[in-house]
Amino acid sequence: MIGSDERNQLMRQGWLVVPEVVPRVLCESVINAIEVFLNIRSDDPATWYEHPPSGHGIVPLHHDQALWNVRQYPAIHEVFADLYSTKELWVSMDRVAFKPPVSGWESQVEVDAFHWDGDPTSEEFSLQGLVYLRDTPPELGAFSCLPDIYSRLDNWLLHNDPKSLRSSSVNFPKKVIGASAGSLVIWHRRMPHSSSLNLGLVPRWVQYVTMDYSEAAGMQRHQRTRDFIERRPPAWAIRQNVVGQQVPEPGPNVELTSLGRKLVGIDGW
């Protein structure tokens, strides 16, 4: 699916789309989770401003069927099995979000600052992914980046205090990424990232979705299968604290695929 000239691509500019990797009818079974984890109707506003706006619109929800049902879908896997060289990965245990439009809100709606969610001086290849739920505009509050900062990151670390990226970001062109709904975006762990505000009509659907390099064994996979199995967020995710978040999560068991079962760790490749 993915060929040489897309993985160059994605270094050179830090971001990929790969369009509609997901079936729909998969998308709008991870919306029907998030509407019934936050008591909400995609199609009545009236309901979409009970919670109160956090992040990116973070929803705290990791292990609902619908959620894992996109994680171990094949053609998401093939993607990043492509982008990495090898079919031995492991799936992140990520969560989703819902962003109303910002014209709801009574008070006034900021843009999230631009972050890395790990160390930009690090050199290791390394991605990051969503999918986009529904059709999402770059009007709609879509993935935005800084692409300038990406291209000349190396020398931006020499001058520059990766703390001082939320100040000076605003100074940088930045990149809106709309796609259509079941596309994969996925970009370089060291571009710089945020969300843009949401000045559609309609909320932003996502589900976080990313895969990296398996572990042969030990405590990190331990830990995963146990956080899989007892519903558990992982911890980086309880640590953040987001407000509605359960430890462990409701629910039945998950299914999974034998190809899920290699995703969260519970078999071998």
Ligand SMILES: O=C(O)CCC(=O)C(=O)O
The other form holds:
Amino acid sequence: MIGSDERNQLMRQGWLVVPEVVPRVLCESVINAIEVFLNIRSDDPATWYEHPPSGHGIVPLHHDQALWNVRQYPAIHEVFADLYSTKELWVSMDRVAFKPPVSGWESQVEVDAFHWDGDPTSEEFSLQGLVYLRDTPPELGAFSCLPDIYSRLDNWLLHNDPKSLRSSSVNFPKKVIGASAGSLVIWHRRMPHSSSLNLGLVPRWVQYVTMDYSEAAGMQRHQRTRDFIERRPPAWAIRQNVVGQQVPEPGPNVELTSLGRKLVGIDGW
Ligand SMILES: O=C(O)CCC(=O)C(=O)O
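Form predicted in complex with this ligand, following the form predicted alone:
Below is the whole assembly, all chains and molecules, this chain first.
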């Protein structure tokens, strides 16, 4: 249960950690799906570096049953329902990430570029989130953000072009947010964010999950239902064309609970 204190904290500081929302067994199933997809082994470093890396270690997998079991896990919905003050939400069909410890590959990609995924000038209340699938201390490439820019964003935008974020971000303290397996890290869409270098000894594993008002602008029910049934990544993910993306994604049909059907948009609330 998220109370007004946590909601206020999220609004004020731009981020919130809800500890251990998802059971470890569900997290491990997602890790297993990533291992199968990438043909890697979590406990075998020799397999970690065979794939072309991308900034946060994005893995273009969206429709595995294990990912859906996390998305339709009731406690995740409860957290977002408390934050949005309505249970009538749709879940994102976002992907997962696998980021091995630094080993030279990180020099080829921009791993630390702070950004917004949407328009930072928008006043809309909209959240983003991820679940750490294993314990993720800060040095393990944890989520990072710039609360000082967030807290004075309107003023910052008056004096800065959003495109300058990359260069100006060096002047602001970076908050690196570690948490235990199953924890949900949520941030306001106006928070500049990134992930940090994995300076640990083991990979970082993440599933991106968020929710938004159902019927929110731009989110069409028939498109979502079709994406789900046809195992298609969301259109924005197809546009990004991450290496290894398959459209549609192969695999057996996903089973949804009655909550899951509502979170997709197949059934109404
Ligand atoms: O993976 C992370 O920690 C940050 C992800 C990110 O930057 C994003 O979702 O846009």
